[in-house]
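There is one chain below, alone, in structure tokens, taken in the form predicted alone.
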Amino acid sequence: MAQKRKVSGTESTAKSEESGEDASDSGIELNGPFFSSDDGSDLDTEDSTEGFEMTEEEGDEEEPDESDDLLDDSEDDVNLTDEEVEALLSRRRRELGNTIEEEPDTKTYPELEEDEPNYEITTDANGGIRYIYKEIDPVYDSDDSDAPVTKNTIGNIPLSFYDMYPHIGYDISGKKLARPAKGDALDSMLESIEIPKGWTGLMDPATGKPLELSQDELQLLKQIQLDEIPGDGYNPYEPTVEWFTSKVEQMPLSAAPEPKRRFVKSRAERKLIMRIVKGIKEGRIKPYKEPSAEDQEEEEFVPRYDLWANEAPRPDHIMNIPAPKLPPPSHEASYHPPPEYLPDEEEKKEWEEADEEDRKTPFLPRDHSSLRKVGAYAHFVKDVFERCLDLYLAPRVRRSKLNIDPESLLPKLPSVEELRPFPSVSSSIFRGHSGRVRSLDVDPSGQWVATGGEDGTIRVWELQTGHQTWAIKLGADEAVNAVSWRPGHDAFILAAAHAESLYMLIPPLCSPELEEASHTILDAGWGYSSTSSTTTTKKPQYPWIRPSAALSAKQTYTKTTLRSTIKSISWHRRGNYLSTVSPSGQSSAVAIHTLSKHLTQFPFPRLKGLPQTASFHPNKPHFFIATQRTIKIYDLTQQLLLKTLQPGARWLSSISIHPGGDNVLASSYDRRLLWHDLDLDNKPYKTLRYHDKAIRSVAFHPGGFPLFVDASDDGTLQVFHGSVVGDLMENAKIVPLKMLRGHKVTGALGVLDVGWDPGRPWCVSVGADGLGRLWV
């Protein structure tokens, strides 16, 4: 039960559980003008001025104390001020050897907690009171993530000072920080767990623990490695601040005039020099040290030999070359030359403006009336030095030189006349397209040629006469980017790419039997698609459909639409498969279509690079894909990458496979034609540069002639002889044959596509001028 102070000052004892006194001393709980009552309500100022009461617990007896007399000066009530009460409490505090918490300055004071003290009171060496505080043990019972992290507080003291101790420092509470595990214990622990994210393998010098990086620090390091901007608001191209001017200002440090002592000889130095001269004359100062008697005796016994005493002249080498002599001076070097050797003003100006190496003479002739008026030569030392260099570097022995004709080092190429036949002149012109002609292809029989243009039409021409026999318009907004005939003589099918759609057409130019066989091949896919649709509930993503009635009436039978624009078409040698390339299609850029099943597949969803064109191997199940910078070769049966060719070009435009299958031609937009031999390295065997602008297309002759041709934006075609033999010890022979000119450059574009007649050495080309040409 609590006690109260009495205004009358009866008895006052302090019971303190914190000081550890006997239980007979009763504790006190203060109520006054700066304290709160038991029920938590603040006492009024008027009540507090009447003093404070002290009540005793029933049954307790208190021993008399001297301090009680201080409060009980009389039995009457006494009003005490706050200063007097504080003085009495301070005196009582000193007597008990304990501290009482000071009263707060506010009008209210919360209830004091009766906790045990965290210190012990002892006596120091001088007899005073010494407080020894216990170690603070902070406890965080909550799951708050904002709890402070244990940090070493040793400051800049190196951790090597703690090598002899089991701890490495102290935290903010004064607790010792244990040394982290090292050596075998740490290695075994790391082997049993995975390496955490942010692990660096370094040690934090402040804590001695492994240094781990935060997520922000890891992201910053990743951006620095990728040469990205480290953070928001950072500008790597800040304007240059000219902290120091680049102009050199010539000015003295002081504007004061030069003192006279800098121009007049020093008198003190003159006296010093005279004393030294006088000492030398008198013999007191000697400029060198005279040898002693011992040195003179030792020098007499030193043997000396004359290396050139008995030297006999040796004859010159049989191939010796005497030192070159200077030519005798001419009239120009005379001090009084004839008037015709004196230069005029223009010749003087020309000589002065010319470089020293380009001048005919190192000096200008001048006329002097007498020899004594000739001045000193300014370049005398330089000329003597160069003369010495000439003598030093002059050859001394003749050496026989090999006389080799540079032309003999070049390989012997066969004559162009020996390499005939090859196309050399334009025979027919195909007119009819209203815009650029994008693509062409000659049918396997060599009778017809199909072209596709930007006007959205497909036209079939008779090859030899250039007469248009059939045409169809697929659309007016988009261009026909590619046309290709199905290989083989068992069908007459033409594939065409218009925007994102792939069409299969049967032009009415063949025999009824051949047309019926073509219908049978295309209709087989409808039966397969209907059968597969009934067995499987999943519909194909890119179905083959029949075109509109207007296109069907013009011999168009199938249509399939992809995601992006189709740029190239390539058939398999059997005619049942064909591939299309859409450079902007990403995962669906390269598609393989099955004609007998009306099925479209995308076997290369993760192809790296931007695909440009693709082609099948002539006799193996290999597939070539030309990306922007590389050519990848895949095995379709094993479904793996066989080889990657590195042409070294910036942007490939097209490829062509040799009928033998061991050589690949690649053209690029950076004006290079590259020949790859698959039996050699992945680098080009030959790099040909014969054009001034980009090369759009390249093609090997498919019928066995050793010819290939390329088409360029400069409006020309270059025909080459390229013979390949079966002997692995002999390389391919490449000879340029003919430059074909005839197409006009329109809108910075020239010849866009080129193709060969399968059975004759004829080639066909189309260009941006809207024309097609047959070269024979």
Given for the second form:
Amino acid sequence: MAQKRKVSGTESTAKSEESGEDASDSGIELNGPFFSSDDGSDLDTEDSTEGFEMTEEEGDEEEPDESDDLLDDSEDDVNLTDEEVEALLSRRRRELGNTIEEEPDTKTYPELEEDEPNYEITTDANGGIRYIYKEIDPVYDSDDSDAPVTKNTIGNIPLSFYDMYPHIGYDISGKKLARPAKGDALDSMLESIEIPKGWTGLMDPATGKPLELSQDELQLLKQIQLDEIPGDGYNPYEPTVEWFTSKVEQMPLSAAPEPKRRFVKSRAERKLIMRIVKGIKEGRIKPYKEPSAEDQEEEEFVPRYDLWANEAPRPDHIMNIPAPKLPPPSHEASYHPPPEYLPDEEEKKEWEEADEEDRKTPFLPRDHSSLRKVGAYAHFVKDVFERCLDLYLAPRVRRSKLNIDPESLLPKLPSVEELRPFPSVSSSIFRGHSGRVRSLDVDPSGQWVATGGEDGTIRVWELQTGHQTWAIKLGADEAVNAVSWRPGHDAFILAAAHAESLYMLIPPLCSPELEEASHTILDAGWGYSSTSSTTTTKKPQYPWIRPSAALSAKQTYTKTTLRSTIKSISWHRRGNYLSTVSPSGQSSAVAIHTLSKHLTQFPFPRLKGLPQTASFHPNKPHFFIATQRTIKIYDLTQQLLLKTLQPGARWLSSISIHPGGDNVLASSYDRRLLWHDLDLDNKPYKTLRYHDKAIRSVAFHPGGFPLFVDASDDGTLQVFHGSVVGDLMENAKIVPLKMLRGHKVTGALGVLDVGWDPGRPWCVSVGADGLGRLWV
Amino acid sequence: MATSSSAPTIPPSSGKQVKIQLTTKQLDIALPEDSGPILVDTSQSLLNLHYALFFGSKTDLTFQISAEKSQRIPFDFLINGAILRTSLDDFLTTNGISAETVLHAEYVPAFVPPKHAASFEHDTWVSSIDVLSSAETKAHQALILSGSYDGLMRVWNTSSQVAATSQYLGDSRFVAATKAARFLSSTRVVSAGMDRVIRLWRFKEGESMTDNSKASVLHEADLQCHNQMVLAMDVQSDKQQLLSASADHTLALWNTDLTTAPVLNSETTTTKRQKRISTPAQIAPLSTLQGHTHHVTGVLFSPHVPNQAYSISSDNTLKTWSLSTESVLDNRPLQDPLYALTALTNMHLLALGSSKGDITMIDPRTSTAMIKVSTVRQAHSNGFVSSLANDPGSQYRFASGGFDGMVKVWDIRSLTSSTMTIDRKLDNDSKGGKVFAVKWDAEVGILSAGEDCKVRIDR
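What I would like now is the form predicted in complex with the partner chain, since the data block earlier showed the form predicted alone; can you produce it?
Now the complete complex, all chains and molecules, led by this one.
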């Protein structure tokens, strides 16, 4: 079959070159490797043709069967095998050639010749329209001038259907083919006549006439039967013409690749393709041969080595500079941009008229309904070229990053060891108070520490050993909220705040001389107050009185009672003045008492905010008042507000002024410790936030050690190194040193007050657990 | 001395062996003849050396010490001046000594840890103790003097009986605790405390050991010059001199011989209070030594140089004073406030205890440039070495008492760890039980006094 097609194809190509598109009508050239294994391929053998549209094609296929039927009838007469008949028929076909092949074409494409109707319209007997078709004149391209052979066109139906008709089918024009004469008349005539030469007794189904074989044909059959060469002129060893070979020819038949238009599926090819596609879909046809069990076994035994198993990614070459990245495309580059990105007519025009270099974008945004419809980008090559040019021509310089070790940016803190001494261990414990201990103060000589507790007692302890040496009970109900020793070594006076009252005490722990001096200091005011009262005849609002006899016997000397509870006491450095703060006292919150005159004054009647604590400047006539949120600094001589510090805390608890006088530490209940440098802003120079809970108290070391400590409700004290340099160019250095743990948190309160030994790096703390601790 | 004919056989052992030459300086336990170097297994610790010594003595027939005695005495072994505390192997590695050299090990009787002998119960904290040796007493029994925080002194005999109690002469308005108490002689006692006055007492013993009815401590004289409490005293009995250290930053030198002592000019004492208590003799100091800038916390007559004394202070310094010229000879700044002082006489060393719990060994003779200090860090964990006492029986040992409630015995040949520890902590609270005073007497043993209101004797 392949051969046959090829022949017809070559002929048709010649024609198609003339008639252009008509090439599809006729020739099918199937020379490709795909079709070379035509019938013999397993595709055909495997499958039935179910599911395919088998229309006219079947006729072609059944052709041999039909002839089989015919041959079967006459099997007795001529002993022909199937093969022989097939060979015979194929030869006949070869002779008949194109007629058979051309036939369907005219049928399938009648519309191509529509311009000229091939029928005439007449009226039939009933007066209706009758189409009379012209005789079909098959076109013959070949030189074959043989007379046309009428052919039965009934197709693949048994001839027995026509047994009751006088005809046996129809020719190409629809004319009936008459049944050949048969029967008695003919028989008799035949019997009278000699049997014609080549008579086979078979009928050619195509014509309905007896099949006659010529002498040559008979000879051929005979030779085939004898396995001989079919004929004299037949050369079985003709030289093969290799049209397409593996060799590279000097002058190839055609160097051009097969044009696509040549590939037009014939029905057979479509069928074939469909079959393949179906096979692929169903999984019968696989792209590769499935490995057999043996192969798999073999594969398992083949040793394999992964050469790149240990390949580590290598860094780029040292001179490699990665190309700078282009910005990613925006919406206007989209195939279907939002309408606002689409240019209107003016913009389009403007873009088109602009010089190529002046255009903002190298393209105009265009809308496509689907990605499929996007055409090729015309400037692709140009753009890529320009990008390459940019990368190549633009000098790229490796910019060295600043290699800064983040550690080096941190301030150089001296090691904790260098900053010794500082308190680090809890040594003595002051046991005795029942209930919380509110306040403490270490006396100027460093031997004694006084504590005031909620049990209304003041206790004086030997600092080093923690031995309670002296105690006094000021009252049962109210707490002793503040105790403070008078500064200086010339007297031994303890000021204590119990409820609304301020007491002056002289504990009997000092030498008699010192005690005498203390008495003198305290007694000086009696005279003054009496004289002043006589001269002005006005009774002071808050008189200083002698306390009750029971307390007087216990070394309590003066008492003055204010309006509300005193929370803190602060002495002036000379020891003649002391200030008290009673936060709820409103206009009389901050009081300044003069010891030598037994005078109580309220110089700050209109203070904004709740005052918390107050303090004298260590060497200037300045006075610090810490209200809830600010620290106000007043000049006492000029009676001026000098400065208002804004620590930024919500509620200050205590302040401490550096002995140098230029730095203030403030602690707040919102867990912050704020260092103010008075030479700088009114904002804190440093905020230390290391505690988990409120900070109750803070204290600078008063005696020359660069230390400060704070006490918090989380039960810890934190010791810091805080050295102030005289040089204005240098800021204070703050180093956290040690966290002192020991106090137990009772009732959400931890350490309530903290103080320093004035001469040694020791601090004392008192807590809500009723204990005092010495830290050395 | 004949060498033994055969090398002593050593029990079968595995591992390295090292040759050790054993010697001693004490004649009573010396081997009668030199056994030569013996082989000792290095992997084991002291057991083997004990064994070697014992074994060596047994094999030698001429050995004179009784086997039982040598069995009972545990030995310490000194190699290159340090006491062997680890296994020999570790010792060799840490000191970089080759195992092939012959080690010269000196064996000395080991320190036998004393056992708790007695406790003298007081009403309050006990701040100081002193011992009068039995040779000086009539009853030939050692007497113990204790000063306590109730301002009293008590004299005890060794059977825990109070022989005599002093009268309270301090301030009536508070209890002036006794901070220091010493025997001046067998008949005189000195005490000082928070009431700033040093008091001399005449002590009269009871007739016998059991009868203390006639024992008494009677007030004799007041030594007045200090403005603050007296923290420490030292006594030089033969010269009848007394040094006191006070919180008023001064030291005072006193003559305790009342016949020659300068009497305080009564005009200077004008206050009523002083007059009231000044019926006995008022003694003025021979001199006051000013130079410290904080509390003087300890004082000691130099055991070698006459008219020289050492003092320590909270201002972190150790000062050497010339008592004749009343001047500072040497000033040694140290790191922390100092609170305890004792002298290791034969070693020419001073042991200093600081507020950080460190014990510093310092040689006061060397110039400041050539200072050689060895320090035990954190000898007492809770701060404050409150007291130090040297062992009268050994030139190397001393005891220390700290606020952590421990009494520790140290040997200067191995200061890395204490030789033994007496735990005086109060049971109810680990923070309590501070030890205020430690005294080591040859006869009585180690005495310690503290917050637990007891004087404890370990012997």
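Residue numbers count along the first chain shown, from 1. Nothing here was measured: the structure is a model prediction, and the numbers come from that model. We call the rigid core the largest set of C-alpha positions that still match within 1.5 Å between the two forms.
Fitting the two forms on the rigid core leaves the C-alpha of Arg366 displaced by at least 2 angstroms between the two forms.
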